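Only one chain is shown below, in structure tokens, and it's the form predicted alone.
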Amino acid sequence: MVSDFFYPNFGGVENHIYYLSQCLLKLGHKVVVLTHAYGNRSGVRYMTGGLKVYYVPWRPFLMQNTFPTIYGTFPIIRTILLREKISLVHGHQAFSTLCHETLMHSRTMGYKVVFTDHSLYGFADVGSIHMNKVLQFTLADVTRAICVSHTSKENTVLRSGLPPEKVFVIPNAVDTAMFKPAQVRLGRDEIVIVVISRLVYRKGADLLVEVIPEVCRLYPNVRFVVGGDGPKRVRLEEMREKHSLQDRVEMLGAVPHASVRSVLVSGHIFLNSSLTEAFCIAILEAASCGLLTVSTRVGGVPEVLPDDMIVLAEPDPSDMVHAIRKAISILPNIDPQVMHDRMKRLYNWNDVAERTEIVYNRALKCSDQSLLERLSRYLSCGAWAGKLFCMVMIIDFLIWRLLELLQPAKDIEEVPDVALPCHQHGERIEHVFH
């Protein structure tokens, strides 16, 4: 597994590379963790399971990314892979540079690797235009892609060119056993509305400085909860100062993911207000506390649960002032007890290991390729940028061919494997997946 993000820092990614990680663990493969270091935690640590992640020593340049170097970080990467005995690298987020440049390495060296894509993107402003472009040449020789909901496969598809049959839709799950109700139920005399977001544009925060003073407006019993911090915090602040909203709207700053169930379990009503998001496991844990959600509709929000336990709004502060008005009329018919449980049955992260576990052995099964038949799909990649692509991995190659002539594979050291037992059908599975 490799990505810029990983704990300590918290999100979805981190979240979903841990607890895929540890159940493919116990379904009887080695993983090993990539990503850079953070702060002092630097070099090779073991997490629960005996997870290994290697914190390699590059600080973060830019929203917890590495510097894109392209071919700095080859020495030591061939390294990793060659040490831990890698049969496949899987990479996540197409923000992370990191991952960008290890799956390139690797194809280099002939491993399969996957890709998993955990967001949207836009087609028309610049910044869009040139993450496309990135992904394009990442996903040009990718063996598998891996997409959490199907309106992300849609546009992963659309940005990068990548065959459809060669994208699986694995949705992301939830940990039931952390997040669960309340023991005592909440009366219903003030209705607490919980968000937990980070406070900037693309998760909607600029809709909650209108739709929370109309809501208290509307509701003299209702009082919200934000957790997060941002740059639109300063909005928010701002609004409850405006609309003397002190004693109904608190606050919270950052939230430890370890104080999210407690926040979550103080409430009757989550509201997600993104602009846009590929799946949102912040709803999951939500629901999976006994939470009724209200959300917007955009991207894969509406598959990500039934349409009992949850309300679709445009992001439009007067469509989201309805959808509360009519979570609110809802409410009683709610059992958080119940709403657990059935979270229990439909998101389950040994099932997405499961599923993982089949594109592996698909990525595995896959015919190795020369450099010349690699570089002719590069080369579709645009009339410019194809040329671009193929002196990039040209040049990577022969880096490659350097480093094996100055150290070669068979002088690096190989780490014993430590044998756990995890065991699938009474065999011990061969397959190490980084």
Given for the second form:
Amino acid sequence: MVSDFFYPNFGGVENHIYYLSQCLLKLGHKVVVLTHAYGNRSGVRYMTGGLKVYYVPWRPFLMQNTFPTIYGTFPIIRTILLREKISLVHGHQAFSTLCHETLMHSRTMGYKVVFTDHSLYGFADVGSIHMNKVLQFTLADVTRAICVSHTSKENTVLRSGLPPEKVFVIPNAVDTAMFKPAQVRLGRDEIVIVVISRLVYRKGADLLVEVIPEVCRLYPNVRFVVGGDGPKRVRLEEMREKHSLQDRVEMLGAVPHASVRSVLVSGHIFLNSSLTEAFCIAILEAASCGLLTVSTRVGGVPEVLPDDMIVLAEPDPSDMVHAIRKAISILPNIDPQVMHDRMKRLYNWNDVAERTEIVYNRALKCSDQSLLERLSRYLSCGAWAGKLFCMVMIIDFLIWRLLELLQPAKDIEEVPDVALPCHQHGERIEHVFH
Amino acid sequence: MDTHFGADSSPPPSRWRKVAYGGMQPGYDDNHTDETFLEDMVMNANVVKRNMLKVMQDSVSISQYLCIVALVVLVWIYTLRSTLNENSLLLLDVSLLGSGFIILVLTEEMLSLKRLLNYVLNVSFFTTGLFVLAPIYQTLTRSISSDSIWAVTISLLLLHLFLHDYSGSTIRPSGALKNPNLTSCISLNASIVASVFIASRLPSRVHVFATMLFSLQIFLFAPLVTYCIKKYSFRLHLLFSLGLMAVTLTFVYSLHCLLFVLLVGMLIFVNVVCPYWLIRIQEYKFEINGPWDEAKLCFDITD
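Form predicted in complex with its partner chain, following the form predicted alone:
To see the whole picture, the full complex is given below, headed by that same chain.
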């Protein structure tokens, strides 16, 4: 797995890579993760289950991304791919420069490549236009792609021009063993609404500022618990002061990942006000803890939960207040344990890993392509961009040949497979490099 | 154990649903592309169909401002050549100030004594300040050669024209909603610095004061006055612009033939060629909207 985003960072992409790798290890594959160094954490580390992580010593330069040198990463990636006897490369997140570069070099070396997109992007602003062009370059030659929701698939197909048959929809899942409902059911006389998100514009913190006072006014027995930190925290504090809601709105600040469950089980309703989401894992965690969810109808959120576990609203304060009212009224019918058991059947990381394995098998069955066939795909990216991309790939190919000359493949010693006790019986179907 | 007679076929596959839960949908692959794929996509929803005449009329604002700047440069050239002496310049200033004031008063919807007093007070502060600071401007660029001054002034004026806010006014009448954005502030500053540089080349203190007053009052207040005229009556705005263009062209013709040709070329380019070009490339506009878009907040965020 390749991405700029991995442990010790916590987030959607990081958790996805970690859980998927663990489940693939259980299925008997060999998984290696490649990411950049985090502070002092550099070199090779082993995580649970024998997951080998390469923290390549580059410094992140902008929002956890490595500095894009285009060809500078080739030598080390080639060494790692040959040493670990990798058969397939899986890149994550369109925003990760390391992912794009690694996928490009892997294609030059002839490996099969799978890409997973975790976010939605627009089309209109300057940043998105550039990002989409880079994505078009990377995906022009990818073997298969995975998206986390159907809306995300539509978005990715439009942005990159991939044929829809190449894109698979495999959602994220949630670790239901970690997110269990409270042992003791909460009393119903005071209703607690929990919000856990980064307090930024994208996550709808401004909507919260409008909704919370209104709900507190209409329902005297409702209390809010707000976890998370960010630039908009100041606005929430001001709102709290302005309406004198200090005893009804509790601000917890940044909640470490290990304590998220304890915050969630203290509430009845989970409120998500984001303005854009490809797939909201926070909603899954809340549902797994037995909370009823109220969310904005954006992006892939309507696909995530069945209609009786979530109340959707337009991203408009009055509509959200209306949805909260509806949620409060159906709250007596909700049984957290029943919801948790349902979630165990609806979302499962092992299922995600099996479906991903199907994608890998399809990818590996694809025929190898020569450089000329691949170049024709790049040419179709645009009048000027196509020729530029072809030049980039030709230079990449030449650098590969040079590296083969300077450091032949047979001189690179291969890593012996360490057989850990719990994986004795797993047949090595293929070695997958994620 | 069930006993089925005859019917050996598997049950018909359930319909594909656009949901993410429940694992793989039976009978469908993960890369199944339904007919409902991209059915929520909306194309070119907000694109305005443009009419050539309307675009040409709108481009008149730009050529009007170009003529105003050309007139300012003319006055500068005449002053630097001493064709225009300081008394006539002062007279020009006062008359411009007066006429601008009258136009503002006439076109203002909400006329009130307090507003009038506010304007008069601001203008008198501004004029007094300039008069006091005039000696400083006079000696500001004494050590810089004239060629550098002309070069810097021309580039600053070009910057000013590029970044200028042609649709509104940076100095807004009190009560206007739109805040000035970064580029309009930069353009205003560029024009002010250009006027300071030119004024510093002049011989006497009165010259400097008169020229600075003239340039600043045009650059600060002319957009406001033209904006008020445009708001009041579009026909008046068109007539005013045409008159201004005629006056400018006559003066520039009497000054230098090449500049005249250049100005005519610019005006034709802005008024005729650019609207045609815009309408031609409008056809390529492809705007995509759909459920993946970031939601827009329907209320203003007031801090």
